[in-house]
Amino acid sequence: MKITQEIKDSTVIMTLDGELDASSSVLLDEELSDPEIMKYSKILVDCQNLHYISSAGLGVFISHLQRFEDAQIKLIFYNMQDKVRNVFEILGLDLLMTIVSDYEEARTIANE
């Protein structure tokens, strides 16, 4: 798993590349736990190259949801492959998290 971040104004664009499993979820947790991320009002997660997500990977996002909501930070996923999106939908996480089709839609929702 490779995780990269790009900062644009008040937005963190986080790109996930590979498989988010138990071992790589630790890296994601470190990224999302970094106090610096709380300086931004939007986190856009590019999932185009995310090929697999385990329950541990999902758990990392779930564990940070409330903290981001309390800080009024929008967490938005985009470019999600169908097989990854199905995991979110089967578990009902698409009702808790914002998942959109592409970057432009993510930007639009983030700026509402």
Given for the second form:
Amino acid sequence: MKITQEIKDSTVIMTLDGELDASSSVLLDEELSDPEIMKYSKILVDCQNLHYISSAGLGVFISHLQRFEDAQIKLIFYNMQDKVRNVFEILGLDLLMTIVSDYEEARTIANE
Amino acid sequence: MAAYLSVALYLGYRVYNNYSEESSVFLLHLVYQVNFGLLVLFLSKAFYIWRQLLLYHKNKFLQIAWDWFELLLAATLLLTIFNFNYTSYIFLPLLALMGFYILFLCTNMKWVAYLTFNNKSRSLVLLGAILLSCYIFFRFFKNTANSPNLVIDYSDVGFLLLAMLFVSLYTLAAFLVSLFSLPTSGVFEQKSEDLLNFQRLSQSIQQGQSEAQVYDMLFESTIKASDANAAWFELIRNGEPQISHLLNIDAPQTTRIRHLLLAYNIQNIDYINNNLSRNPGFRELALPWKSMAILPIKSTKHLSGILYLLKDIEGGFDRETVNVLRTFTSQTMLTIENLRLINESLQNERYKEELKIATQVQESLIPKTFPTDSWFEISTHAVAAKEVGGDFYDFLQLSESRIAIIIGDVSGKGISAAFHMAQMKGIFHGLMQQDMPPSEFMKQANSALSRCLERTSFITSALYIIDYRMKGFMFARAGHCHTLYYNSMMDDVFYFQTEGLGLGIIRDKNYANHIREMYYDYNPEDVMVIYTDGIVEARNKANEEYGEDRLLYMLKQTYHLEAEDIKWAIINDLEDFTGPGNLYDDQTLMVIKFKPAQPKK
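Next up, the form predicted together with the partner chain, please; the one we just looked at was the form predicted on its own.
Below is the whole assembly, all chains and molecules, this chain first.
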């Protein structure tokens, strides 16, 4: 699992590369827990190279969801593979989180 | 050995007495005989001790050489017994050869090397005393040999002469060797102490010592080995150096030195400066030291600490010393790494133990028997993976014609998953006593779990209430896998695509908006397949997932079979797909087949 961050103005673009399982979700949690991240109003998560997400990985997103919502930070996922999207959908997270098809769409929604 | 000194003094007195009086023949004889007895005692005792010392660290050759020496020496007794004149031309060369033999034996002085400085100086005194007594004996017998009053003269006994020669030569050699090895003994002592310290360092693992103790040992040993005047040790914690040991130096001085080193870009490398006073930077600091050695304790991966040693002489750290110091640091690193590895393996062991308990708990929570009824067939399959745990299922007979079946998957693993599983089971049994519709159950379960689940955990679940009398079932899905269904009337296999959010994801009243309930009338021969994500997310060697489509296809092929056979067909196909021993996640599968039979009246 590789997590890279790119900062554009008020947006953090987080790229997830690999498999998000119990061990790598710790990394993600560290990244999302970073107080620095609360300075930005939008977090775009590029899931193009995210091949697998385990319940532990989902748990990390879920645990930060409320915090971001309270701080009015938009969390948007894009470029999600069908397999991974299916996991989000089964759990019902597609209704709670914003999942869009590509970067352009993510950008537009983020700027709304 | 001290006894010989007193003997010598006693003898001296006697000798003096003998000279001054010079009268009675009887007294002369008495003194002579007593002295002879003393000489024999002295010789035998000295001989025995030298034999022990000579054979110290012996090898086979030396043992044989010594045995021959003893034999030859005994043979010289024959000369006396048969009254040969050993000074004749035949025996003299032989005796001379014996003399050389003795000289050769005198080269075996390995024991001297094992003496410490103090031991050596003490032994020098003793050896001197022995030499002196040898000399006194020799003088005495030589002087008295010519005395006409004597009846017997023992000085002609070859055996005694040779033994005397051996004892005195060996003593002399030992004396000289000890004397000349005195200056180097300090070095040997240092070496053996270094060796001992190495041993202590490498043994600290078995003794269960902590890292701090290992560093203590390193600090002490290196200071002793290098004879440093001042030293300090920095422990690297989270990338920041922290001074843990100080000797003859204060913290401000260390900071100043460190700043200077930083300025010179000398960091975390082996660095020896034997001429600090020639460096303008160090000169400015006005330090009382002239040599410095920096030794980082590091492995290929990370740096654990840095050792700084200072000496007040120039060229204080020669190559030999630095080599020893480096051996110390690398040994320390090895020890530290091994300590960490041991701790890690202990941790793993604990973790494994925890998982074992979790598996036991999990197993005990899953019902082994299902109600058999003429209304439906049910077949279950559950395997727990080693790593991840948290699948569960249960049932509760609500009334004669109604049964509630729950399936779920707790996120997380180990004890906490097993714990949440138990909670969920409790919630299920508690709430379903009140007989409520599945959506209501999910709402209440969510609110109950919100209070006890940690933030990163959630539970997916699906609850089915089957009513035989109504020939239908009600269900709600909370983030759990879709239910696979075969409708015999329409001859169709499909998934129930219903909405439903996992439990514990939203922890307020809003959760109610995210749960849907569904009612479905079943027909006889319909098949319902309930499973956890361990089934559809099972992967093969090529990292492909088993998937919902393949599961659906399997049911299409097997719906006409009995529940048990359908289950085995799916499980076998799954095992074919993943290959043996390729279990990532818990797998739970439940196949329910509704039957046309009427309930007993």
